[in-house]
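Given next, in structure tokens, is a single chain: the form predicted on its own.
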Amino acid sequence: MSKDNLLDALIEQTKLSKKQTDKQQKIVETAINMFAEKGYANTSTSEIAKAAGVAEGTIFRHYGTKDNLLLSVILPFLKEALPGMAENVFKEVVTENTLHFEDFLKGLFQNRIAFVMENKEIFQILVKELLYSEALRLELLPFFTEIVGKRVANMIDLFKERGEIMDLPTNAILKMVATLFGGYLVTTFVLTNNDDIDVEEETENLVRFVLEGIKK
């Protein structure tokens, strides 16, 4: 798996965690390893229970559902790892070749599309939970805004100062770009569940739409 695969990172994280009972630790480690090996959708709670040496009812008692089992690991991981992940992404995207806002958007969009494709099942679960859980939205969205949104806003300010972007409020530009790109990711990888795409072509179309709209 690639360096951007979240399940690989989760496996390493669960080995270091001391916040759960030995039984919970075994369940989580077994589940994440099986998700990585077989895929989330192809792994049942009964298989996890058997491999972990516990009753399936034990998993239901601690976590309720397979989604909740995965979320119980993902959410703490994201809160701990997101600042470092964001730093690495922007180091990859913002280089000496990032001369214009178009370059920044292309790098960011292409990077994140590839990342979501690599972690599609986790992305689908997070989107579903965010749609139905106000508590989760209140917990995660401000966190993402603080860690990721501020970095993008700084880039918008930079290119506004260079005269490449119209003089709209930075937050308004950020909201429109995030809405377009977030909507694209959800539509492509959740609603239509389509990953048979050309990342470079999709990126080019998105950037053209942001910069030029659809007016002929």
Contents of the next structure:
Number of protein chains: 4
Amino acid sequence: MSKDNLLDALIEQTKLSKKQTDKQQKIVETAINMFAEKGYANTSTSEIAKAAGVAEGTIFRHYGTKDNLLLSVILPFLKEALPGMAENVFKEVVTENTLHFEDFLKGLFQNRIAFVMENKEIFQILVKELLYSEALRLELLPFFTEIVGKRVANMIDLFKERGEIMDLPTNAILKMVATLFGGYLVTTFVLTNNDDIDVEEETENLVRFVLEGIKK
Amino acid sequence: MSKDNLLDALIEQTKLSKKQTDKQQKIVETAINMFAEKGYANTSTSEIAKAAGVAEGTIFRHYGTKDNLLLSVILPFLKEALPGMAENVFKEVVTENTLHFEDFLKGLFQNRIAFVMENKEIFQILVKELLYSEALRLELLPFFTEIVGKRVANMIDLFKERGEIMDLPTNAILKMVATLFGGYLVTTFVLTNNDDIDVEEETENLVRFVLEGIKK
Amino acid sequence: MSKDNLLDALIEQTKLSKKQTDKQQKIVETAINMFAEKGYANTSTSEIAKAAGVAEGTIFRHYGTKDNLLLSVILPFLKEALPGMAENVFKEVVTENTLHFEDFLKGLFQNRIAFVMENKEIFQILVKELLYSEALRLELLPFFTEIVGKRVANMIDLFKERGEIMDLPTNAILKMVATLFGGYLVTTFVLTNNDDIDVEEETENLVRFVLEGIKK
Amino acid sequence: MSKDNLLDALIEQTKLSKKQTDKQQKIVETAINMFAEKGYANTSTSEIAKAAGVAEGTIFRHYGTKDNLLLSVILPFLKEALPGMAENVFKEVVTENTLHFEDFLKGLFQNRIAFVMENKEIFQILVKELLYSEALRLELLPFFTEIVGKRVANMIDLFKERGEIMDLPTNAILKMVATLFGGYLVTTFVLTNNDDIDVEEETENLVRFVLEGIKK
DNA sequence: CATGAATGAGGGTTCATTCAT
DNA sequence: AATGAATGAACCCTCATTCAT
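Could you please show the structure of the form predicted in complex with another copy of the chain, as a counterpart to the form predicted on its own just displayed?
Now the complete complex, all chains and molecules, led by this one.
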């Protein structure tokens, strides 16, 4: 990561979104596939160029750096996954029908699983690089905790007040739920490459587990 | 991973365990630190050599390839973590005092957390490379499921019969527990570098969550 | 230098002097600044294009090659500095007031210092590339000796006959004077970037040194 | 120039002077020839490698950087040319036989001309890069003025007191002499590649010119 | 057993130049 | 006339690996 500040890059990119060339699109597409498959460090720009049917120089004309190409792949994903999510998702998910925490959880899980399924490859890249690059980790994790964590924490607090949730520290609850759901996403979409998933059923299982555990 | 069969390598290594030179020990030690910190792909053999106070040739004299050095780092860990665990751990954990599933779970979690804490760096390497290398993934995951999964599944079955656990498919239960515990280990020891953990308390939280969920 | 013959280029250019576009002018201007500052080899056409506010293609549309752009920068300077000088300068400098060699020398030095000061950047480029490019050197130096050297030699001969100058080989005298004056120009305008110079005084010093040396 | 401080590099290098491999020697030799001929910027490391009969990697194994290779070429030259000169040369040159300034000047010129002749190619490199690289210029020129300039200034002062030299500002005199001699070295050994020089005679001419000028 | 010089394939990147628009 | 996307050769540099000592 050459960019010092991911957020700045994110914002800047939103502005710049000049229309892409055909070649550019092909490059990004190819890069996504290859990064997802073999990891960023194990994919060479010359491979990408060849696979994209493009001269290697073309990559650098558009993205300047390999690092930057990675950013160009990740940022649009983050842009939709994080801040966007914070607002839109919760609007979608939390409606009048959300009578119980269970409903909220189902909505959230289904929505996010669907999103990751649609962007599975970028999700794979992100997870891999998050583990491999401390820089990325340091920049992204707090950001994530801040934006997403807080919202969910609020919901937990809300339903704690309504008496639906155990009287444990919100943070502890949040951590458990996040760990489980994160673990689920990584296991399902990165470790094993499950393509046909019954989202409904998986969600059901996750939510039941979160709420009731396994004890009879 | 150049080795076609991790298991063969594992077995072979056990035999070969010829006594290590001082230099060899220093090399492996250094490699562990650097692989854990920067990832396998981002660590060069020359760096390792320099940091270990050893000539670069020495590394190749002992390990032949860089890949092989990685194996030499990972295998002893696996050797203890997997098959060894299967037997010894369960012996330790499942005693006459294990009256309830809760006791089993506590014992297992505590034992494994302790083990990972003792081998944190190798665990980091393993997780990172598991994501980065499909070869490693393909070889290790089934192996893991087979050896460890089965044992735990047996325990679940046992306590299902005793009426302590919900009447859900054993696989589903296993998956939830594994996802949560795996997610916990990765989050705690790879994503964030938590050094001071109250194992007792963390275990308590995990077990309670697994058993009862969060619903009041 | 791709052009085989600088003189031909020079002559040709004189004819072609078609009116320049605004863009063209901006390109040349910018090129002069950047070549002078960082040297020809260290300045890329894309840098020039960006700094000139012009598309990179535009440079090549007008100048064909980077080499040619360099020529387009240097040639007009040479055109005025060399053949032009030979005639005009000597007309200006050698008048009825030129009673003594001292007067001639003062006039010549002042005139040329003024000229270089007005074209300092191109002079810097020329000196640098003269050293870096043997082709340019081979083409320019004989030319220079021929055109300028001869004229000055004639003057030296003239004043030798008048008994004002030592009875040494004209060539030896010429070489000394040229070395000193050339060294002066390079030191002052290339090596150190002296901006405020008392031309009068500097000339005075140079001339006195040439004529009388430093011995009491 | 990546090294921030040429002096530090110079000092450090003196210490490190570990014995060179045959290949190393060949590399430096070849680099000297090619840098001198075509300039640093126009010589590629692959060319050097090929010409030296060495793998390109070998260059970088020993010198790390192309910049560093340049330094390895220049520094030993400077080490002998500058500080060494300051002491040794003046000891050689200024003896009891140095009755007059003329003697000093002859000694100095002859000695330095001989030195440059012996190291003609490195001298060419140095001059070229001095013009091309502002960094090098900024670092070297003050250093040069300080070490060498001062010594000569002292001599000038000495002979001014003895009444041998005109009563002009020492600095003005120094500048003239330096400009002439520097100009002479550059013209003779860089601009034109004079191989057979009658050092005796050239020195004679220079000294006479410095002392008496050209006026009858 | 240990060294470290040497290798050469490959990596990311730059750049002058071309050409369709 | 002007653009700027595209090119591909060349550039500097890294690295796992080999081998003579």
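Residue numbers count along the first chain shown, from 1. Rigid core: the largest C-alpha set superposing within 1.5 Å between the two forms. In this text the structure is predicted, and so the values were computed from the model without any measurement.
Taking 2 Å as the cut-off, check whether the CA of Ser44 shifts that much or more between the two forms after a rigid core fit. Comparing forms between the two forms, the Ser44 CA shifts at least 2 Å.
After fitting the rigid core, is the C-alpha of Thr65 off by 2 Å or more between the two forms? Yes, shifts by 2 Å or more.
Establish whether a shift of 2 Å or more occurs at the C-alpha of Lys26 between the two forms, with the two forms superposed on the rigid core. Moves: yes, 2 Å or greater.
If I align on the rigid core, how far apart are the two C-alpha positions of Leu75 between the two forms? Answer in Å. Core-aligned C-alpha shift comes out at 3.4 Å.
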